[in-house]
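This document opens with one chain alone, in C-alpha cells, the form predicted alone.
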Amino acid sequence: MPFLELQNVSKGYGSEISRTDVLHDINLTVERGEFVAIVGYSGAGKTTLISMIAGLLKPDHGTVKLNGAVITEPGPDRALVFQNYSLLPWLSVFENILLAVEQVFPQWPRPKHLAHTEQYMAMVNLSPARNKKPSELSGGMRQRVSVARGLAMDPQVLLMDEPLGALDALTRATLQDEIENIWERDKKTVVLITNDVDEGILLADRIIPLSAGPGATLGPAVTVDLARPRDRKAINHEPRFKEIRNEIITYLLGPGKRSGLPTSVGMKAQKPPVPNLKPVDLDARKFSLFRGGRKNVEAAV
C-alpha cells in the first residue's frame, strides 16, 4: 500500500454557473522515504495540489490518503513549508521554531522542548541568529527558519511549496544543498513543488510534470536514477541528466502545454496595428520656434 496516495482527485473554484476546474483526475502515489518533485507552470494548480495534501483544502472529487487514512484536515503528521516563509514577526528565530515544537509535543517537559528546538535550529546553521526577529533576517535565513520549524515537528511528510522560488541564485543553490543533506540524514517523505526542472533533478527521486491549466493533470513520472550525493556541476555533464531534463521539458512543451499558446512551427505571429502617424521635422522649424515668439511655440505644440 502506498504511503501517500491521491486517487482521482479534482478541484475547482467558482460558482456552479461560472466554475473553473483547476485540477482534474489527479492520481499520485508516494512511497515512505521517497523524495518526489512536482514540476509545472505558474498558475497550473501546484499550490492547490499541495494544499489538499496538507489538509488545507478538500477535493471536490476523489480522496487523499496518508498511510491508508483519508486526509480531512491539517495535522502535525504533515508539515508545510511555504514560499513566503509565514513566520510570526514578533517572535525570534528560536521562538518561531519553539512554538511549533510546543504545539506538536505538549506532553514533553520544558527542557526537552528547548533542546529539541536548539537541535533543529543548529541543523540549518541558525544558532548565531537565534535571537533575531524575521525582519532582521535575509530571505534565505527566513526560509531556513521555516524549514527548521517544519522538520522540528517530526512530520511523516514534509511538503514544500516552491520554498526557494523567491531567493537569489546563490542563496537558492546553498539551500538546495542543505535540503538534500537534511533529507539524506532523516529520510523524510518529501513532496516538493517547483517550477525549476533542474532543481527537481538535483533533489528528487522522481519528477512528475503537471500540465498547464485549467484542468491540469499529472503527466508521466520520470525516475531520477542519478547517484547521490549530486553535484550540480558534475551532473550537468551526465547524459542521463540531459535525458531526464529533455523528457520533462518535452512533456511540458508538448502534451502538457498551456492551451492557447502559439506553437513555434506553422504559425505566424500577429502584429499589432500601428497608428498612421507622421513625425514632425523639428529641425526645419527650430528657428520659428525660438524666433517667432509665443504664437509659433503654441502652434508647434
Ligand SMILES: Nc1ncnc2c1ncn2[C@@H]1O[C@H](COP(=O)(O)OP(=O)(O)OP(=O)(O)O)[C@@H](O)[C@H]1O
Second form
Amino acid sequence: MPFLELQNVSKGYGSEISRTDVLHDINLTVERGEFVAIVGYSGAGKTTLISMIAGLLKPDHGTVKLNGAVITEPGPDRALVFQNYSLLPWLSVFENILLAVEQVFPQWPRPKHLAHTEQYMAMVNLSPARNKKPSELSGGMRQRVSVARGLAMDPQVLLMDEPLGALDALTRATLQDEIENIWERDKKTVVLITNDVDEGILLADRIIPLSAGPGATLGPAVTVDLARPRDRKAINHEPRFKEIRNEIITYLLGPGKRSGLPTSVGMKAQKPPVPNLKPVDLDARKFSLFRGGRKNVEAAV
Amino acid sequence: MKYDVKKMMMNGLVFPAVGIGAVIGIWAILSQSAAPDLPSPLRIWQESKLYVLEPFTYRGELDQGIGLFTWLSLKMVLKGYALALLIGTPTGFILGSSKLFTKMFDPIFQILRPVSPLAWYPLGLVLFSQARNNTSELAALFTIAMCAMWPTVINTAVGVRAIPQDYLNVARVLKLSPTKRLFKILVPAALPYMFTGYRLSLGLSWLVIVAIEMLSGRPGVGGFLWQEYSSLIYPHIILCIITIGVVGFVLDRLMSVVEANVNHILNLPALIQRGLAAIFARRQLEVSHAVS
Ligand SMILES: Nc1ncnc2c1ncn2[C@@H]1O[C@H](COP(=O)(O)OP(=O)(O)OP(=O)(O)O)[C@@H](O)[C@H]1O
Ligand SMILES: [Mg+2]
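Alongside the form predicted alone that was just displayed, please also present the structure of the form predicted together with the ligand.
Below, the chain from earlier opens the complete complex, with every other chain and molecule after it.
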C-alpha cells in the first residue's frame, strides 16, 4: 500500500457554468520516506494540488489517501509550509513556532515545548530575531520561520509550497542544504513544490513536472538516481544531472506547455504561459550562512 | 531627531488660542448686538466661577461643582459602556462569523440602530419598573447599551469577516480547538477593528447619557443643564455645553491612544508571562542551589 496516494484527482474553481478544471486527472503515489518534488508553471495549480493533500481543499473527483485513509480535513500530521508564509502577525517568531509545537505535542511539559521551539528556531538561524514580529522580518526570514514551524511539527508528511521562492540565491542555497540535512536525518516523507528544477533535482528522490493549466496534469516522473549526499557543486558536472534536467525541461516546454483541456473559445485568447524556470549558476551558491558557512567562504577566498 | 519647538508651540498653543479668542470675541459682540438673550462670555464666567473653581463641592443634589456632576455622568457612562461592549462584542463575533446569523438578524440590527436614546429610555423605565429605587438607573444603562453597542457590533463583525483566509488555514492545519481558534486567531486578528468600534461606542455613550439625564432629571451634567434651563440660569447652559464637549473630546483622545497601541496591548500578557517565567526560573535556580 502506498503511503500517500492521489487517484484521478480533479479540481476546479468557480460556479457550474464558468467552471474549468484547474487540475485534471492527477495520479501520484509517494512512498514512506520518499522526497518528491513537483515543478510547474506559475498558476498551473501547484498550490491547489498541495492544498488538497493538506486537506484544506476537497477534490471534485478522485481521492487523496494517506496510509490508506481518505483525507477529509487538515491535520498536524501533514504540516504545510505555506507559499505566503501565513505567519500570525501578532505573534513573535518564537511564539509562531511555539503555537504549532504546543498544538502538536499537547502531552509535553512546558519546558520541552520551549526547548523544542528553541531548537528549530536555531536551526533556521533565527534565534537573534526570536522576539521580532513578522512585520519586522525580511521576506526570507519569514520564510525561514514558516519552514521552521513546519519542521517543528514533526509531521508524517511535510508539504512545502515553494518554501524558498522569495529567497535570494545565497540564502536559498543555504536552506536547501538545511532541508537536505534534515531529510537525511529523519527521512521524512516530503512533497516539495518548486519552480526551480535544479532545486528539485538537488533535493528529491523523484521529480515530477506539472503541465500548464487549465486542466494541468502530472507529466512523467523522473527518478533522481544521484548519490546522496549531493554536493551542489559536484552535481552540476554529472551527466545524469544534465539528463534529468533536460528531461523535465523538455517536457515542460514541449507537451507540458499545452493546456490539458481541449481548447475552447475562451482559452484561445490566452497568452502562452511563460515557464517559471530560473537558470542559475550553481557554482556561485556554495555559501552557507549557517554552521561553518563563513569558513567555507574564507577557504574559497 | 530635532523638534521644531517654535513650530510645535505655534501649532499646539498659539493658533488654537487665536481661534478660541476669535470665537469669544464674536460671541461677545453678538451678545451685545444681534442676540441679546445670549449671555456674554464675561457673564458666563462670573456666574459659573463657583462651579468651576470649586468643582468638587456638594451643596445639594442638583447644586454641585461641575467636577462632581461630570463624575456622576461618567460613572453612568462607564457602566452603560461596559454593558454595551459586553453585549456588542460577542454579537459582533457571531454576526461576523455566521452567514445564517447575518441573514437572520442584520435587518433587525439595521432597524434598531438609528433609534434615538429618547425612544429607548421610556421602554427601559417600563422594563425595570419592578426595581423599586433604581428603575431610572437601570433604564439609563439599558438605553446606553442599546444605543452605544452598534459601532462595536458592526466593527467587530467587519473585523472578523476581514480575517485573511491564511490565518484561518493555519488554525485548520494546526487543528486549533474552537476556543483556541477564537482567542489565538480571531480575537487578535479582529482587535484593531474592535477598538475602532469601542472608541465610537464610547462617544455614543457620552452622547446618550446627557440626553437621558435631561429627560430624567438625574443628577449629572445633562441633568444640571436642564435644571438650570428650567430655573432660567442661562449662563450655566453654556458651562454645561463646554463641559460636555471637553469631556467628550478627552474620552475620544484617550480611546485613540488605546486604539493606536492595540498591538502593545496584545503584547501585555506575553510580557507579563515572560516576566513571571524569568522570576520563576530564578526561584527554581535558587531552590536547586539550596538543595545542592
Ligand atoms: N480560490 C480560488 N478561486 C478561483 N480560482 C482560483 C482560486 N485559487 C486558485 N485559483 C486559480 O487556479 C489556478 C491555479 O492556482 P494555484 O494557486 O494553485 O497556482 P500555483 O501553481 O500555485 O501558482 P504559483 O506558482 O504562482 O503559486 C490559477 O489559475 C488561479 O487563478
Ligand atoms: Mg502557488
